[in-house]
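Below sits a lone chain in structure tokens, taken as the form predicted alone.
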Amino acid sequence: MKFRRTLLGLALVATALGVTTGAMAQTAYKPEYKMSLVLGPPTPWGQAGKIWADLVKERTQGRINIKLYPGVSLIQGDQTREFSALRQGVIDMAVGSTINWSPQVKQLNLFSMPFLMPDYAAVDALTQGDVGKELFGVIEKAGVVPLAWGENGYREITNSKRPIKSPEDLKGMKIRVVGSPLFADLFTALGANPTQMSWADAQPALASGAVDGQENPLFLFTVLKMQNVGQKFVTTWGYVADPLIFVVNKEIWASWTPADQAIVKQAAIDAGKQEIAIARKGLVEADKPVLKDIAGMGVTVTQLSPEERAVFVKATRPVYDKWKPTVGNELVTKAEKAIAARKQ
């Protein structure tokens, strides 16, 4: 009886102070939250994490402190395990790649459908429209809270052998690809020999000539000076783009007050807008200064004509058709319609 009276007294005190048990739980913030990134600053991807973390710290007046873990170091560098680790709580927050998370969330393969998005307006039509909202719903059901979109960029192909202007130029070439079966199917259809490996393993393989080429956003070429690992030829073909997603682990999200949740979400949206501008800088201008910079490194840069690109589109169409049911026929059709209706 005395114990009951003590509990009742504590409850009354808490009520008098305007504190509920939920709010008491929400005040138990961690001293530091772990954010996973594949790449760190100075890349646009790394900048996405840094801008987000800085905005959150400033706007929450230090209540939420975030430490960046680039190189997916929280999961021993295996970027394909990142989404699972987020769900399990090994990782608190992340700015992650749709490609890397596509093995766990099959709908994210949408962005890897070959030649679906012909320009940046097409990317925006998906991420900023109904398709983007639908994908966020899918991610939330999978156990992670999505907040905003960023961008890793269009993935262009480089190699040490020759200019690539047609599928025939790729025949027999060993190309490093990310850990998605769609990419293996795609490069096999083009006559190449796709080799799946992490980026940490790819760099020495390119330097030694064990692998001939790779595909990645062009900022990586300039940051890593990839001409020094034998990459003497670049072709811009815009075959897939890789949006990034700002997310928080569900339990971590629930531990924050609604006011702090709103701050973290708005900070993600603001950071995403800034990062997309950084990722596109030098590529959206008429003279594409990034391509000039790469050519200045002694690299041969090939920009496909619409007719040349159409040959690649035709060659990869069987892969597109094969993967459409996996991604979801309705989702792909909705994406195609959104792109067709985009404002350019």
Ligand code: X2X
The other form holds:
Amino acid sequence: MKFRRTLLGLALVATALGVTTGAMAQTAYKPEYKMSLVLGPPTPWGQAGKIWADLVKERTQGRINIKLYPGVSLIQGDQTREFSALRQGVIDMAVGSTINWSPQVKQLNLFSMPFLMPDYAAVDALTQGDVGKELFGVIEKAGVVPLAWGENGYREITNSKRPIKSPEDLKGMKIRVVGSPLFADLFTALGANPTQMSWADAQPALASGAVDGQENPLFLFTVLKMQNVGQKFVTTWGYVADPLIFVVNKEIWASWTPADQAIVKQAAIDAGKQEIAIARKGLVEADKPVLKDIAGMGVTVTQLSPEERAVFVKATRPVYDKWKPTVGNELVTKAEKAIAARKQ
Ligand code: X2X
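Right, the form predicted alone is done; let's see the coordinates for the form predicted together with the named molecule.
In what comes next, the whole complex appears, and the chain from above leads the way.
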């Protein structure tokens, strides 16, 4: 009898404990976290999110479960609102573009300064150095926890009209541009006719011919087969490269144990490294296989000579000078120095 009572007692205690820890875990940790992305898993950007989510799930034994929301669907595709939504907790975490967050974090316009970063070593000199640290400080102050860098990539220009070799060729062309007003200034300076719209709106606009061209990393050209929406001309001018940043909402971050925070951060760093390699594949090799693939689709690929490129640099310099104080004179100068000192 006594034995039975002890067993019963033990069972009750165990149940109570089980319920308590279960309930605590449920209030502290959500069953699922929402990760925002603009592009889905067929793209390097989407891979960044997927690799991160998979690593976190595996390393936390499923304590942290992440669902991907590509197409910025948590905010109806309005990518320039992503940073505010992260701050407000509408979005739990994201792998986001510096361009899309630039309206709220003006220092992130740094990466959109025309012809600032001549090569991948220059991109790395910024993201992996003091400039990257400073920008993480700015993001943290703005109320979102930054963890690691990834890459959307160099944005090359495509269009349906003619090969672009000089600003003259862009004259009057209707070009879809992204959310930062810097891009409208840039294309206006080049004589084009820029229209700002979200990526969700850009695709039908290209298909219907409402716009003549757009600029984005070339993997997007191949994934979407942009030649089928009339984009027959590609020019690689390397004017701007867009890094990605892995972030978590502040309250969500604070709700995790230090051990889980460390896991999520390391997973972001690991995913970022893997994704940067994916984003550069086919573009860093001497024969640039991605350009061959695109040419193989019947597209005219124009690679600017240094002289041709210099004309674009000169034409966009007033935009660079105009935006330097907005981004921050000191920050831009620091970036210029880090690039000049980069290892090649
Ligand atoms: O909208 C774009 O062009 C994209 C997908 O590259 C970004 O989100 C910055």
